[in-house]
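Coming up is one lone chain in C-alpha cells, specifically the form predicted alone.
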Amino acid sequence: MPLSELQVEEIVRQVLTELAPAKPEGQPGICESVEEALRQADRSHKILYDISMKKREEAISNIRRLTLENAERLARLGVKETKMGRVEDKIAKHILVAEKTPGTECLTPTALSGDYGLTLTERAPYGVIAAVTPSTNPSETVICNTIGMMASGNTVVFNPHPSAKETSLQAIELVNRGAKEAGLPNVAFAAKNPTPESFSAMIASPIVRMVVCTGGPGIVKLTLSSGKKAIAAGAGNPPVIIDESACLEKAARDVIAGASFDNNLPCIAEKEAFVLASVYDDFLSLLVKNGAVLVSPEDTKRLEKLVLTEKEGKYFLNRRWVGQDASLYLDALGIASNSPRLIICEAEPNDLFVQEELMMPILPIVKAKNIDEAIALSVQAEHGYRHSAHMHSKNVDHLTRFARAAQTTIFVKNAPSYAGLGFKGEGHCTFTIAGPTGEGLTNAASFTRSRRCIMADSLHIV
C-alpha cells in the first residue's frame, strides 16, 4: 500500500530528529523555577523508588569519588563566592564528607518472630524533600544531605543560601553526575535563582513530604511551622571548659585548632572558653605560645565595634567580618601580626563576644572561680540550644556533670571541636546537626519513616 505524502513527511521528520546531534544538557537538576524543580524531583522519586540498593550504593560511590576529585575546586569556589573561610579547611571538609557520610548501611530492617507470626519493620522514603542550605558549608551540606537522602530513596529540592548559590549549584551538578553514571535519574534539584520566597513555595507544595533546614533561628522557625515532617539544624554557641586536671599544652593546641578551623564557621566550633582560675594564666600563656594573638581590653572594645552592629538595643553580626582570616581583623585595628589563626581576648561572662555566636576566629576567655561556676556560665552562654559543648579535663566527675548540665547533641572531650563531626574523631560525618528536632547527627535513616509489615501466621521455624 503506497504511503501518503503526509506519512512520508512524518518519516523524514523522525529520521532527521534521530540523526540530529543531541542538545547539550545544562546543569543537571537546575531548573528555571521552583515549580519545575519540584515536578522533576517528583518524577525522579518515582523512578528511584524502584531502583535497587546496590545501584544506589554505586551512585554514592561515584559521588564520593567526584567529591574527592573536586574538593579543591569546590573549596576555592566557596571561599571566592562567600568570601568566608579557609581553602585548606574547606578541602578537608569535602574529604570528610566523601569518606565518612553514611550510605545505605544505615537502613537496617528489624524482624520479630513469635507464636503470632512475623513482623518486619523497614525504613521507607518520604518522597520529595525540600532542603535549605547555609552559606557556611554550602557544597559540603548539599553533597552530605544528597548522599543520605538518595540512599533512603528520596529526591531533594535545595534552596541554597543566595550568597553561596553558584557553589551549591555546582555541588548539585556533581551529585547528579554521580547518579547518572550509575544509571539513576537526577536526584537533586534547585531553582537557578533561589530566594526566601522560593523556599516558602517549596514547603507549601503538596509534592514536598519532608522539610530539612540547616540555618539560623528564622529559617528554623519557618521550617517547624510548615505542618510537615521537619528536621531542623539550628544555631549554636558552643562553650569549652578547661579545668585544673587538663593537659594544658594539648588543650591549648586543640582549642586553637578547633576554634580557628575554617575561620570558626562550623556551628560546632568553640565560640567561648571558660577556664578555672587556678590554671587561667598558664592556659592563656600556652595559647599565645601556640600562635594565638591576645588583644588588650581596649582593642577588644574596638574589635566589638568592628564586628558587631547595634540597632534598637540589639546587636547583630557585621556580615562583612564573618569567617575572615584572623590577620584581617588585626590589620583593621592596626596591630602587626604574623598570619595567626586565632585572636583571643579576656572577657566577662555577659560580654557580647561571649553571648553572641560570632563565627569568626575570635575566642573570648572567661575566668571561672571553680567548676560549678564554669558549668553554670557555660550553660548560660550556650542559651539552651543543646547543640555542642566541649571540655578538657581528666576528672570524670567534672566531665559527667558538664555533659548532664549542657544536654547538648555533641559533647567533645579532650579534642578539638571538629572531632564531633568525625574529623580526627570516631563516628560518621554530617553537616546537618538536628538539635531542635532531635535527630542529632543526621544520616540516611533520618530521612525515612518506619513501616511495619505483619504476617499473622505461624511462620517461625523454632
Given for the second form:
Amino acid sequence: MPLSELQVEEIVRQVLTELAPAKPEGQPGICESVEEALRQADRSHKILYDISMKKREEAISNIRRLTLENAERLARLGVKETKMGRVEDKIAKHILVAEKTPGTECLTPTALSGDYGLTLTERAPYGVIAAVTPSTNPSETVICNTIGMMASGNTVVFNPHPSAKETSLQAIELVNRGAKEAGLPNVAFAAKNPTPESFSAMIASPIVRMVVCTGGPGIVKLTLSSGKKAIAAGAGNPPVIIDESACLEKAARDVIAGASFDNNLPCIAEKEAFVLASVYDDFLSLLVKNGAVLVSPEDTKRLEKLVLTEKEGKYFLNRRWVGQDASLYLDALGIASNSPRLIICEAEPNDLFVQEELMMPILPIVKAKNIDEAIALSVQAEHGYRHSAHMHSKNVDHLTRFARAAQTTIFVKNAPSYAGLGFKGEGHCTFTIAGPTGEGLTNAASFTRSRRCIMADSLHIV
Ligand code: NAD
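Write the structure block of the form predicted together with nicotinamide-adenine-dinucleotide for the protein whose form predicted alone appears above.
Every component of the complex follows; first up is the chain already shown.
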C-alpha cells in the first residue's frame, strides 16, 4: 500500500531525530570542543542537504516566532552580559531580525532556453560555514546568520565573541529549537568556550568551506587570509552631512535617534556629523532642543581622556566605556543630566572623536565651509571602509555627489541610520553588512555557490 505524504513525513522526521546528534536537553548545538562542533555540523549538513525547502521554511518560521517570544529575554541578557547597549533598542533589533531577515525566497533559480536546449542555474550551499560574531549584536547576528545560512542548506559553527558568549550560545540553542520543531537536525553549533584560537582552528579545518566574519579590523584581516571563500563584514565610521536644504528639525530628531540607537553600537550608526556653516548654529540648537546634551570644549577633552587610552602614540577605546548610557559619561564628568540619549560636542575634522569608531552615544559635530568640504571631510573620516554614510538634504545634486564620493554599502537619505537596516525603512534586514568582500547586506543567497546544469536539445518546448 503506498504511503501518504504525511506518513512519509513522519518516517523522515523519526529517522532525522534518531540521526541528529544527541545532546543534553537545553544545550542543542553547544559542544565540548570546536572539533566536535565541526564534526556535528558536517553530519547535520549532509542531512539538511536532503531536506525540502518547505521544511527549511517551516524551521525559519519557528525561529522567527521563538525570536519574538524571547526578544526581551535575549535583549536583557545581552545588556547584562556585555554591559553595553539599551534593552529597549535590543528588543527592537530582535523584532527586526525576526520579521525582516529573508529566508528561502532569495534562492530563485534562473533558466535560459534557446536553440541548444535548457540551462538552469541554481544556488547551492557551501556546506559547513565558520562564522564569528561580535559583542555588539551577539544574539541578533547568530539568529540572522542562521536563518540565511540554513535557508540555503548550510550548517554553521559560530565563534561568538568571548565577552558575549552566553548570549550568543543561547541564541544558538534557540535556532536549534526552531529547527527541531520542524523535524530538522541542529543547524548551528559552537564550542562551549570560544576563543580567538578556536576560530583559527575552525578556519584551518578542511570541514569548513566558507568563513563569515562580523567584527572589527583584526578579525576581518584574519578571515581574508584564510584561503577560503570569505565574507567579511567589518568596521565602519559613518559620517552624516546636514546641508542648508535639509529640514533641520527633522534632521536633528533623526540624527539623535540614529546615533543613540543601542547607545551607538550598530556599525551603521552616525558616528560624526558635518554641518554646513550656514545652518551650523541652528542645527546645534535644534539638537539641544530635542534632548542632546552639548558639552563644552574643556569637558570634551576630559571625555576624550575618559574613553580613549593612549599607548605609544596610538589611541584605543577604553572598552569599559563602549556602548554606555549617555548619562554615565556625564556622571563621570560631574555634569548633572536628565537621562539624555546623546552627548554632542563641537569638533575639528582631525579630532580623535571624529576619526575613531567610538561606538558610544557621543557625536562630534564639525562645521564645514561648504558642501565640497563636507563631502571631502566625510570621505576622509569614513577611512575607505565603504560601510555607511548618511545625509540630510533636499538637494538632489548634493545627495548624488556625496553618494558617489562615499562609495558606501549603505547610504541613508533623510532618515535615521537604522533605516539602512530595514528598521523603519524599506528593504530586508541583516546584521552582517559585507563591505570589504562586496556582498553588501547579506541574505540567504550570499551563502551559496552558483551551479549550472545544462540539458541539450530537450526540455525546450517552443
Ligand atoms: P571585535 O573585532 O573586537 O571582535 C569580533 C570577534 O573577533 C570576537 O569574537 C573576537 O574575539 C574575535 N577576534 C578579534 N580579533 C581576532 C583575532 N586576531 N583572532 C581571532 N579572533 C579574533 O568586534 P566587536 O567589538 O565585538 O564588534 C565591533 C566591531 O565589529 C566594530 O568595528 C563594528 O563596526 C564591527 N561590526 C561590523 C558589522 C558589519 O555588519 N559590518 C556588524 C557588527 C559589528
